[in-house]
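The chain below stands alone and is given as structure tokens, in the form predicted on its own.
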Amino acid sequence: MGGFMKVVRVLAGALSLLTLASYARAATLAELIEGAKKEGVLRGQWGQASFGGSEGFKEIVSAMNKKYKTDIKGQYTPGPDMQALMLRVIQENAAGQPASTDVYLGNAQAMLDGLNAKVMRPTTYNQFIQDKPATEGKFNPIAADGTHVAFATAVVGVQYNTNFVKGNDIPKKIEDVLNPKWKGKIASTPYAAGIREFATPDFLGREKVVDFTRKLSKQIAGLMRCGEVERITSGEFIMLAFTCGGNDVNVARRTGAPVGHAVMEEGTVLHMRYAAIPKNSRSPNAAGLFIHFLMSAEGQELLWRMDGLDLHLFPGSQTKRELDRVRAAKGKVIINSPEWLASFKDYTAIQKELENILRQK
């Protein structure tokens, strides 16, 4: 009897699920915003420390309800880090429940981990998006299969508390973060950030990061995450090699916070921030709304204001200034994008070498 139930409750939250892939099909913002209407509701969950967390959420469903004159309910849940949380929505799809988030909004690595198990909804951005971002090169913000949408960009470098880094012992190349001086002062991350991206051979290929990697294990007097600034601006560590993105930076001295951020020479990686709505999203189009207003110039300055970050790609965009004088410079500019990390076969496994050795100093 349990077991007959259990297929039946599959088979109802399957049902339940065809049900909603009947919306978000909009081909214009007018339908879009029919479809939120009768959904009322949107469920957002991520980490605390991304996208201003649940104030984050908050303003946005606020400015995105003034925008398009609806009444969402926003439902903020904190989340554990982009790629776990990734994880749970492929589980919660193979098990025929509904996604603990109706809209998705993480990095590369996990965006490439949702489009291998194919539970991301191909979604008519291309359609309603009435503010398209520029091309750049081979790179399409919106995918051209409508699977996900890059709406931000962070820009790896150095984290560095002010106070006692300054002028000439601020890092300009990778190798500076191994100044003596810096020994048992300095932080790395436990994933390898911006790290395993140099040792692609688009950058500076796996042996010549592997020796630097092992040098920077000596070097480092412990691990922290990325969105932790307070460690940085407290002493606990002067320096962090490298960020995810000096996205936190940037609110941090707003408040007159003693940390920096600078780019390396040798050029930097784009960890840009993609969206999506997983196939088993409740509220698809109130999703495929709040990802329009992500892409709007409202909503750009919010994510400005509340994470210090933007699309490159849009005219005026603050981060763009900060490229562009990076490749005045002629530093190398690369794009982490899922399908990029897609061609290279070995990537996960660099990244757990490289782990590993910051993990075993």
Contents of the next structure:
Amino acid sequence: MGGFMKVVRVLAGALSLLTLASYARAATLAELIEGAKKEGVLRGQWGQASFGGSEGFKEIVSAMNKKYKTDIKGQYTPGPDMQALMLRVIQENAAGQPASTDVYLGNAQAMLDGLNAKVMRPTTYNQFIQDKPATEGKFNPIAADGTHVAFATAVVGVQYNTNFVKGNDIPKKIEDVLNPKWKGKIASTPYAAGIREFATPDFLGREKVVDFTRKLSKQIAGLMRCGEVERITSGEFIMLAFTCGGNDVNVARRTGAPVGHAVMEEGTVLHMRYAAIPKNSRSPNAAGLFIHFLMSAEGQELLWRMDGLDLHLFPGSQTKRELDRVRAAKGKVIINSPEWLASFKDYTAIQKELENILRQK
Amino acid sequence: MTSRIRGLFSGGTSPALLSLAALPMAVILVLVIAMFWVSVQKGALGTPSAVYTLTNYSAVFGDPFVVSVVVNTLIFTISATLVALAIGLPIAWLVERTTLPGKTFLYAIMTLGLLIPGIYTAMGWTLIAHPRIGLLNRWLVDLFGLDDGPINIATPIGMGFVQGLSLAALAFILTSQMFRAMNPSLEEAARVHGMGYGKIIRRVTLPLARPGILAAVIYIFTIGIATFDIPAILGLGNRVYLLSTFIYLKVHPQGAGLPEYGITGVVGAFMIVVAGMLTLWYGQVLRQGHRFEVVTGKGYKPALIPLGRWSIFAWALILGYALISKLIPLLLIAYAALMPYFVPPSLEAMQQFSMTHFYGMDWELVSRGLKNTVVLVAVVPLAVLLLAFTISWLIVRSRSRVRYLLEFGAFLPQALPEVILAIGALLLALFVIGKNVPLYGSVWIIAIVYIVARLAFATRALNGSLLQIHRELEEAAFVSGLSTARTAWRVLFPLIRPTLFSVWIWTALLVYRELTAAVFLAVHDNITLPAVIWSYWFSGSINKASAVTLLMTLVLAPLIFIAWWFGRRSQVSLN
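Same protein, different state: after the form predicted on its own, show the form predicted together with its partner chain.
The next block holds the full complex; its first chain is the one shown before.
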């Protein structure tokens, strides 16, 4: 029995080495496609509210197969939130188990956790992504070390029910959400979305935002997560201050749902959405191909259709138009990236402080 | 032969039976140890960043917020227990002790309710009694010109009420067998002596049913402590926290920081103390059980109290309960499944009905979830029956001190939130046995947790039944030369067949809708149907979640009717 297990382990090790070797060679798109064809299956896991959920995944894999003439079978499983999923990937990697998801899609905070745990596979995106997006200041959507790629942008603001919040009542400035008229009717997120970034020295600073959050905590009726747009449309809460991005509103409005999204005059935070391949991915080539597709014009168009977002650094981006309006009004725009988060050593402590304030009545 | 009987009933236990009973106990022990192991760690478990520390204990017991969480939990749990018993107990009595017509339909109502996930009962009550969007509140505000809705369902008492509605079915099932198996001779004797029905119920029926009622109270109370879905839907968004939602937030921080499994472990340790106290209490009730052995080898024929016109009143109450706890949530599910987005129900909104969510359903995902759920429903109830019967028989019949350990072990998982069992299993599968036993990501890891978690329910029910079977029947079988296994098969199983059937079907239903453990253990290949629904709901896709739930209910409802019909035809009691 012991001997048999040894043989199995040796064979498994050899197989993993072969897979890694074939992936390491996939420096060109053609090689990536060939590798993906051999893998045959791509497992995707993230929240159902993110990136179009199961329908979005199905559409993207189908379009990807059409574009690259592959026949990869997409298997989507709804997963936990972005940070919880990253922790799962980290633990699976530590335990020598395959990753729950072959391709990871998530936010900057989760990506920072993944980078710190060194569970992301460095990949030669620069060699096989043809139409590279522009850079913005120090921000390059394609990480220099090849561990991750920013493929979409979500713009932080206030979400509201258009049946109850109309005309001049629509908040324009951050302080507008504290209007006594909204007391006991609005919500915030349990993770202080948006607000936490306002607290950085680049924006309003910690003290001002802590004071604002204390007032907001007394103003809100409760907490809801980003993506729960139906709690706004139902009127359970008539406003969400602040959002993780306006993309779910973009999608909900197409169905006629009574919901709107406003970006504040002071400025906004861009919640970037990142893609990466876990080191313990079972289909790294298919994952690479998936990321390649997301960074193509077809992929960006599909993302906009399925989840109401795209990368503002691509020409013709829909998100860019909204940002141009903010910038024209001289609002501040901050890009939330792992590198930016890592530059604030107190960021996590501030976020926890704001979360605790919001959880107390 | 005589020595065998003496051995079995005066301390000795069969090694084979003991080994079988010890199997789940070993799993429980390992999971409890895993929980303590987790409670002394901080950081990302299984990674080098994890460190051993006792700070989790000081963090929990030194935090005033935890005190408010415990108080909320107690209020919630007491409310839920009272409401569940206030509904379940009278219905059980009506079904088992009276001539109430339409009993098969009643069982179907109670069972069908279990198919509706608690999240929908909570959603239904959000639409009824939410301070801002509740129809009842809006009506009261309009009627009396109030500023705000006077009813708030998002309080510990309000949530307890909704949970109680959901648990009434369990209170019903846990107490009905007690009423059914009760020897009518004592009641008849009371009637001969001129007692009225009210007095007989108070002085004879209820005292005889006391062990069953107490068992139900303890069982429902512990479920209340650990329950998650209704407090999550009604409480979390309104900043009302209970122990289960507190644990959830620690495991799913929803913001900065890593999951604090250690805090969960500490809460689990606290729960073991609670479970220990409840088990001791239950054990005392059980030790007095021989006083309630009312089914003997002869003269057992339950008599029913004629209800007459009162049956109309009884059915009105039952239908009222069905309306608020089952029908409204079910209608809400259908409504949400057909709406493109969620708004409060109105005729205007209904004009937007469409089949969008059915056309766009991810059938590959749904069939994967269904396949795993079917495997669990097929395997778990049978395993639970086998193990629980063995444990219950040893608890009730053996006089060995081992039975106290078995009692404690079988009850422990009931008092531990399933999230604790699930986390223990997850960490074991990942970091301890993961490289040798491929449990992680398989449906079997979920099956093991379900079996362990359902043992308490099954042993409670079987203990009650076995208590009422006088041991003289088994002694007679042994004297006639039957082996232990054949005695169980030929004597005990026929007598407790109603309970066995009941445990099987209720376990199957509970497994079918079980969520908490699945949410923690489902990875990719082993996702279950309830986990699919929860994922949809949790990410804000209420309509998609409703569409899957509606399908799940429509597919299963006829099967339940068939099961009850089959049970009736086979003269298997349906309690």
